[in-house]
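A lone chain, given as structure tokens: the form predicted alone.
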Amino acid sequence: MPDTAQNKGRMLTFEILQYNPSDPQSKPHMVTYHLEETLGMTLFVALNMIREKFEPDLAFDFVCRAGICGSCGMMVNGKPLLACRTLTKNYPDGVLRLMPMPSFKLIKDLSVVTGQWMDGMSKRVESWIHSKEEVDLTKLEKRIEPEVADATFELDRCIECGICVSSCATALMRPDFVGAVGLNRVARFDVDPHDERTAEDFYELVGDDSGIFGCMTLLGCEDNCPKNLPLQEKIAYMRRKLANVKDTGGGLEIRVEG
């Protein structure tokens, strides 16, 4: 075949971020790269071949490659995606501007870490089954009905990309805002059978500013969940449950609407 214009992959400019805060002389500052598309080109790849050819120190996270451990979380042009599935081909002007997701600590150039984050997250909101009921291992499971295990595997595909995080206006002005990931997560386990908590339960854990009633409800989470969660419909349903409970000073009460 005839090397001509039309069977050349077009290049692509990439503006990346670097900077190491751990070392003193660094400065954050933006470094370009050009790279020749190629057939089916994701950001992942691009990255790769930008260390490979260019810059070996260049700084970003990676795992599964599949969309599945979220670990490749990034700023493209001011949204943040997964980079294992962003396509080239999806940026018609072929530039893409690369940066670290925000709220989360910079650990280099588009690194961050995400796990320190959701270990706070998951401690707040007490991310375990609460049961006075002991489990025997020696007898079979109690049964769950099918719609009701479905309910909660939904919530919990999840992948803890922080991705909802960085989309949050909320996240991003109060750092101790849990995010839709932690809205979910109670969410899922006021669906969940085994756990024993009420809804004065949840209303200690997410009853504030900081949780249920921060969010501003601008659907930035729903709108670039890779997993497409349903997070607005669970925070509205847990908004609307848990703005039943009053604080009366010496307890908690419900208040019945209608």
Contents of the next structure:
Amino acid sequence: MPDTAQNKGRMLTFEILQYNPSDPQSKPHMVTYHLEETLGMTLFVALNMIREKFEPDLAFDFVCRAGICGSCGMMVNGKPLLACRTLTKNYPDGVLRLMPMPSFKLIKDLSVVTGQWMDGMSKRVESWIHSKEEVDLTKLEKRIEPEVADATFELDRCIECGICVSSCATALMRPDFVGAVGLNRVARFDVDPHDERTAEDFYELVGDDSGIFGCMTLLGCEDNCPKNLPLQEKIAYMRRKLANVKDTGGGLEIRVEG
Amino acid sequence: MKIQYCDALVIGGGLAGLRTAVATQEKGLSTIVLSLVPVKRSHSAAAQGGMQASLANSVMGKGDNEDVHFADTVKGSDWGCDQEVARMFVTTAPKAIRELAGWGVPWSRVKRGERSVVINTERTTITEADDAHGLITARDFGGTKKWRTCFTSDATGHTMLFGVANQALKDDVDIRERKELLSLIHKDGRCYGAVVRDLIDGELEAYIAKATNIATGGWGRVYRTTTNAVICEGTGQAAVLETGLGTLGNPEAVQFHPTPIVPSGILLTEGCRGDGGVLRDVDGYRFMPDYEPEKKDLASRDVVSRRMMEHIRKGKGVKSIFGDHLWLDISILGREHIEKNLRDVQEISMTFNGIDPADEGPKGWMPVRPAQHYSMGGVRTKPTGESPDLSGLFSCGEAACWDMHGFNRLGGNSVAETVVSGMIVGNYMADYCLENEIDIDTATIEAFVEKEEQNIREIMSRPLNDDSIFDIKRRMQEIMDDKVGIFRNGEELQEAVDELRELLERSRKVGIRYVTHASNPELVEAYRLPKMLKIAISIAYSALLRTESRGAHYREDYLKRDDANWLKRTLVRWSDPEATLPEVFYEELDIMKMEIPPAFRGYGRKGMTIEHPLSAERQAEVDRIREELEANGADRFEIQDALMPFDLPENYKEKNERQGIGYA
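Please give the other form, namely the form predicted in complex with its partner chain, since only the form predicted alone has been shown so far.
Okay, now the whole complex, with that chain kicking things off.
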């Protein structure tokens, strides 16, 4: 804590985009607020102060305020960040320009629809275990190598905050792009021994330009992921794997649904 | 008027609600889940350290089973729990964790051979058995006899929530986000669904269902300093209170977690101490063994939190501008362990406090102080999860007082309760839907919707006065922190009740500056505030009336646990909507039906109980039954059944297999 002491009392400037698309009178515009910095101030603290003091209907989303739930992604001086983990002391000139994340439908001000987008992604990549094995709950669980469980966990840490999508040029050009979040999800089920899906199955889900072949490897996702997921490595791995499915051909033609 | 019909309506999209929805949907019932936020952002995601289930795979869990888990849970509750429900819970928990494994939750696994752990600050080598390799492992937690808490690093709630939410997506459960419960629709003692507000366009809708489940989580945000997410405001429980029929159980039973970080109040998991971390004072001294020689830093949460505050009161806290605190030291566990099993703790500490807890010595110590964490109380239910007061109304998870936690919940038992109660209550709720049809006319529905519309119109029409919603809310939270906290006394509780009642009056008059329906956070605050105040008053008033100390409810003016007079559950009902105080009455706990009659918990202060005469009588009876059956060669299941029979749906009562001992 002591390292924040020198910044106490500094006057901060917040420039916040305000716009309510459901109100025909409303036009997007920036509004400026000034707040005195407090010790350890985060954007969670600052935005709530602005709502209490100046703008009671300012819309933004927080849930856990601890960097765990992924609710509060927003653009801070042009970079998508989790607002709750963003400390004002890290902005030397004291100016923070806040905008909603692009690529998601705007509700109002800083609040965007990420949940439905993520549910759509989850359904598209069938983000659940595919297994013909019936689990008998009274019996010992299936054994998993500890390292494999850890590797699955590593990719299961994604919190669906949407920061990878709002960092992604492909997502801006192709609204149907599944995003790094979707490709990471495929990689997660690929490594999980509970899931019986093959590379061919994953190819069916994401083997096109709105999926694994749409990524232009600009890797804003990797740069901005607040959970430091190995997105670059996993996208490259899945692309190589699924590209091979296409090369071998044949197998796909004879697949029968059902 | 928009009316939506379904079979099963689940309010709340955390672990408990989603698991319930999976149960009803998989029984062929049309199920709708309503959530304030995208369901994967629910507060369940913040559960860190793990889920208790007596798998006994790790060498440190050997000998564990349902009986040991049950005894730990009952002692943890300070004999306030419903023992039948605790039995239902411990029997189903191993099945729940195995189900979740099948749904892809990447539980940490046992690795055969030697590994290094820290026990009582000593580095020790333990050897995991060959035949346990690859099974689900566990860590130590407070108030438990065995290492029983299964985990995925310290993001257990997150992986569980994603596993269950993905299962709900697979089952095509109809999940609707940014929907808020305003009131429950009921007639002649039967619940028919809810009036719901869309948080984007502000429109009201009626959801009509054969059964409705309140799975809205805890009410921690009536306190100022809490680990709870900002959505945990208790408005689901308040909607039950506002039926004038439904009851809350034990609202005064509020848990304060020992180690939220200062000043943000963000949780640092009990796994920190479970894995061998310790608390230290201003002198760097490890003080807990002085107070609790047996369990030390790992006594139950109520006990550790009180001991910490006691130590701070002795002047041993660390001074800071955010008040006195103590240190949590996990640096002794080593960087490798922290970066694998306590990585969210490390991330939180580094992000919010600039401290890397893996740094050796005082540099890595994290500032901690107890803060509100969990509501043991909630919507009173029967063991099936149904309200005893309103037919067709169910509740589970933290929102409910089902009541497996009594007056103190063990770490790792809440995230376990979410899925276990979702399985059990979800199945009972499905049965209810299959057995009961709906018969309600639209005029009745319309009247309930109109009442809520009228309420919103009334809020919008109020003239602005000098008062502010935010001031009232903050004052409520300060009162709860200052006067209804860890140490309570009659005088301060009375002051709290009196002032909270005034705040409730003020909350009914305060105006708002923006009078639009759509996406209006100020309006949302305005209609939630009286609901939150009703919860706060219920907590403070019940705490004032309970003149004993039990579990987390600690009265400085009544230091003893008083089994003779207070072995009973508080029930709160709010029949008069204009009133500023609820009715409080009590439900006796029947000692003669308990499997474990009241005794000493094994931690906390000794000799601080006023005995109930029946405790000894029941203990003698339990001993006799056990002795007779053992002489006849009965196994532990037959003995348990003779002491306290209980039911479970599906195959949940079947025995659980364990490595090396089968179904023994």
